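What follows is one chain in structure tokens, specifically the form predicted alone.
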Amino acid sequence: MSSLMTPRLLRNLLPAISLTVLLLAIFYLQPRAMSYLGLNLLLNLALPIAFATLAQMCMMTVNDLDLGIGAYVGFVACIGATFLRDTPALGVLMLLACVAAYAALGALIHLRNLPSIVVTLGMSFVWLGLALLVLPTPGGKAPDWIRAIMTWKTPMLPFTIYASVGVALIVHIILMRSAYGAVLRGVGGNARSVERAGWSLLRAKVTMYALAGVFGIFSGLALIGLTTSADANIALRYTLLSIAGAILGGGEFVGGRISPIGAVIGATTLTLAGSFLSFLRISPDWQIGAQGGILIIVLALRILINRAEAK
């Protein structure tokens, strides 16, 4: 392999290379995509699954899980569509408590040595039962100004485009060229060299909870802002879309392996796939095995670059 494209490289160019592929296909399939109306359609659910990604991404810089994300975004974006629009301020209230829940949980998981998968899980019929008290049938409606944001028509690229690409600058600086964003990745890689070093683990495994807490919300607004209503199932299959989406970026589920630049782009080619597999007329039934074999081929083209870097 030459010198320009040693498989380090080609790695951390996989998660872009996947979605140019995908890209270049829907086009070929469907010319009309290669416009303003059509790149909006397309990405339509992008910026949501990029936040629910991110979110799955923070519990994954510390070697944790969270099955419960999709439920969690749910019961985000029912008191988006009920107290965030009637009573603001209690709204507000409510959104600040999900974070602080997370931010517990995240020590709770720590304390005690818990199982992060089994402790998500729980916590998943939790959210499901508070969005369900809060919003027993779907209905609701989003704040008209978070309906303002998600509908805003910037210049010349849909505003998902923009807003996909800023997060994933921004969490890319905090968490990978910070000092304590190097400190939150060595958790997960080699915690007690981090913790040899004068560092808090609770401390830090509580501020990625929190931040996980936190793109929940924002995937639960942007999600109501684009449905203008609710659901407490609303987003229920965000759980698997974010793992996928994450180890689709370049993630790993030890070590501390993130990428929050690739999880943006994994979540956007799951968000892709959809389409493509529907200009192919494939099932909806079939659509999600076919996201899974998507990822699948990925994952094995990082198995063959890894061996190919170890040589």
Contents of the next structure:
Amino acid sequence: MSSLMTPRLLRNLLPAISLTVLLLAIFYLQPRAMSYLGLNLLLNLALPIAFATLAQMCMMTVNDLDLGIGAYVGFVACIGATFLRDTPALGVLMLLACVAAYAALGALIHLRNLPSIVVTLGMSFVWLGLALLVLPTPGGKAPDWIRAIMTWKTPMLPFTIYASVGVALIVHIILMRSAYGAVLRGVGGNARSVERAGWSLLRAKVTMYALAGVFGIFSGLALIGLTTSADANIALRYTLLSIAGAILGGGEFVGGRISPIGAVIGATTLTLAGSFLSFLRISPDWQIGAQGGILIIVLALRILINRAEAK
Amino acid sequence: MSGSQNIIIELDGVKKSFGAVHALQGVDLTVRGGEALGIVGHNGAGKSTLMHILAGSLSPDTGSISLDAATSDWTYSIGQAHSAGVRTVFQELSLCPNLTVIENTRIMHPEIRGAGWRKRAEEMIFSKLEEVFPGSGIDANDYVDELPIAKRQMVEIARAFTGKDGGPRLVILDEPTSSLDAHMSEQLLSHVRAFVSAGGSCILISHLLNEILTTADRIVVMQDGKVVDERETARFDRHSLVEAMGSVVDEQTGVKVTMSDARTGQSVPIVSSGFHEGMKLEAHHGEIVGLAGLSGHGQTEMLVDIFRNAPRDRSGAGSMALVAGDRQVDGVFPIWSIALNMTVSSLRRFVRFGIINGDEERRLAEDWRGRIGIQTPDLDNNILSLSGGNQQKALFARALGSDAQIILMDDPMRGVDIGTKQEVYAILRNEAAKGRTFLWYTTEMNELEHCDHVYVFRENQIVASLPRNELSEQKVLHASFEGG
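Please give the other form, namely the form predicted together with its partner chain, since only the form predicted alone has been shown so far.
Below is the entire complex, every chain and molecule, led by the chain shown above.
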């Protein structure tokens, strides 16, 4: 039996194991969380973070990093709570323009050979400024259909769980199983070799950036579906959460090593970590530090597994 | 013999320069269907550049490339090479390490798509692996980064031979056996023969002359960016092949400068280093010691190793300085001035109470500017304002201006023009006469003329130790290409 437990398998299972351990600890501390309502409250905010994490993971696939995703999600939320409700056609058009802007960023970064962190960090201020133009003070109202989706009472388990599983599987099929997905990940692994085989690197980068823009939109809309109103600063912390989530889920900063299922699990783990620390009665002042602690523990485990594999 | 209608690809007068370096100086080359063409040559002969041009990843400055006897007025590109069935296995491995063997196969073949693509790619690569390397034991579902280097190379080679409709027409193999053991190499070479007798063509580049002599039908010898000899393999033997590679020998024999005689033997070496097996490298006080051989056979590793093990005290008799070969990566500080770049190794001398004495630093820089002849109106200009040769002089000044008694040089003359080279050679000889020791890795044969003692490296071992009076290009070539 032990021969089945290869280091790679162990490493792939690590995100799921982390999540399970955390869930069990929460249930132990607060048995009432083990209910439909409890799970719903716990995992409520996981879905927007999961989408943001998938957006970040798309950038990581091609060895880039998005430091503007949080501000972008905030901008989308502001559009969602204003234009999308009042003038739906214009709202949809604006969201499409957002995706086009992301695709153009990918083209710019590739053609001019710019560092993505600089460009996206700069863009984060652009997104924030645009969001403040759209919605100078917190407010607005989410369209009713989004609200209806996000508060849908699904049987057995809360909607968030079904949605997370569904999204994870769809992205897994696109990036990990499809024929073009292999090329996209190959760009992160060895761009020159992919280019030599006759593929367009520009097309690959634009595809991944556009995909990141789409997931950013899902994240912003899911967020206002839960909060009902928007604020330009609503998602600023998503930038770092999305990076942490993607890494926690088994991704790596360079080399095209990603895992969509892991990313969704990582985002969920990070969301739960906050609740877990609350149940431990740790003051919110310390929670961010404690979340960092959880991150370090999981990553240290991963390195231990890698070392075992190297032997 | 095959007629001209059978020519697959033809190069006519192809030239390619990188700055001052003329990598190819008018190469004519034909590859016919059903032949294996061997290409040999020493470092810098232009083999790699030629491969990149055939693969379409570099385009020539002048000259034409024609496919199937149809001269192209469009630029020959990667895409065209690919669709014409030209596949290249480059020396540096070019698989995606984060993907499986199957996924890497799919990247090579855009036509494998849609439902069931994994199955088809797996069949394709698995059958080819079995054909080329029977019993390799490679699982097509393995991730490439989990395979040992030999298996990666096998995958890459097998991948190059895959394809629909009988596979590729021309496969270019650049040092394909460098990571393979004897048995696997044998499998590969016999596959090349089988591929060629089935009508395919192959270009084989190898430093193992036996491989070339047993596998190729025709051998092209390159030197200094030109084809200097081309014969049917039957008309070459080991000796004549080595001779053809080193035809400059005659021109140079008279140039030797008489210098301090060969080592006397009783003095204690101040540097002694070696690999696990083979000879040891020794350097004595005031010597210029050359590290020769084909590039990438352990010379740089040994220099770095010697430098790492240098005594911590940076001013004693064993103190060392390193002149980097790759200026842009390991050498210059690109946003600093010329003067700062020259003095950075000597700063400790100018420090009083933690503050650098700018006047003394300045004096050192000005001193070496004169001694080594750096051409610039102002040493405060940015280092990148200098030409490549002058940048390299600044790096020499950095090492020579320091207190170091032993100077390690990692092929420092790459891309330096001939005039600058002559000036630096003279300075080196001067400094050696004053008692400094130089360890000089060079890929240029004529630079070995300036050394008191030369060690030839092959496959991370020292295979020949030649004192100055025994040095000849023939011997270096023989030692570099298997067997002395």
